[in-house]
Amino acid sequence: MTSLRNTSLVAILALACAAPAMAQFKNAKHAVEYRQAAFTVMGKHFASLGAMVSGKAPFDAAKAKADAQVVAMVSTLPWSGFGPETEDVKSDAKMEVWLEKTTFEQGAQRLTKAAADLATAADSGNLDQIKLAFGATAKSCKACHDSYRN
């Protein structure tokens, strides 16, 4: 589990530090592959959580706290990856991102501040108030996927 935990820090650290020099990437691709990995790592904390909110994964507060910081910080870094350049490059996401940029960017910001939430949730070690703060991230999460997402 440590090494799960290290193994995600690094590739949190990684995304971090790289962030501010992915605002401009090599190519449209490179944005779009950004975004993707953005999108993975923070499903897979999400998903752990998820496992522990359903009862399918025994809850432990401190692999909680730790997935929901991934996902807090995660989800501030994909959207930068959505540039116009972009649009034609073939993806899951439905033209509908560039058509309504506006709504997308809202939906985006809706996230994150749910994201963050859920971190604050997990601070507390208190499993139903995760759960609620898991299950409005989750319902942004299925929003976007729904109005965005192929």
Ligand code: HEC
Second form
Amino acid sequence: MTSLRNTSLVAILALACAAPAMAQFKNAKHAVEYRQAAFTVMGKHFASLGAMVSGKAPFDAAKAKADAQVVAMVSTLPWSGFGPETEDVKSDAKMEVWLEKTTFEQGAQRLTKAAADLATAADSGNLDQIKLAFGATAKSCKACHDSYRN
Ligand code: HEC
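Taking the form predicted alone as the starting point, write out the structure of the form predicted in complex with the ligand.
Entire complex below, previous chain first.
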């Protein structure tokens, strides 16, 4: 049963990677709300993992696995909400997001790769592996926020 569930999740993740979900937006403000909502969801589950990694919460392998799968999945979503039409909408995104589009996109790719590795580590149920992968993912969050978020 568990392996069946794993198989379908892997299939979903593979699909998400092959064809990143491209949401359609009614207007620029909706696109900004969408990307912020995706970051919020990802942030909640990443923080839940962080609490376990730092020992603030007891380690629960099943919960860690579920959190990491959400982070991996949702890490593919915010980027379609950064279209050029959203440049002038008030948000915490710096102008550099659009001025340095290629570098920003590389940062997004680094995150989705790190988050996929984190999900693999969480599958192992090994806290040390999860700690390592969590640290690498957190670095990719911070690197992008330092350059591209107010
Ligand atoms: C490639 C760049 C990039 C990466 C990587 C990235 N972020 Fe962000 N993040 C942003 C930008 C830009 C904003 C501001 C978005 C806005 O205000 O529209 C943001 C906003 C946020 C917000 C606030 C959302 C809100 O409600 O306004 C949270 C929470 C967040 N990020 C969490 C994370 C976490 C956790 C990670 C790593 C697991 C991460 N981010 C990785 C660029 C990034």
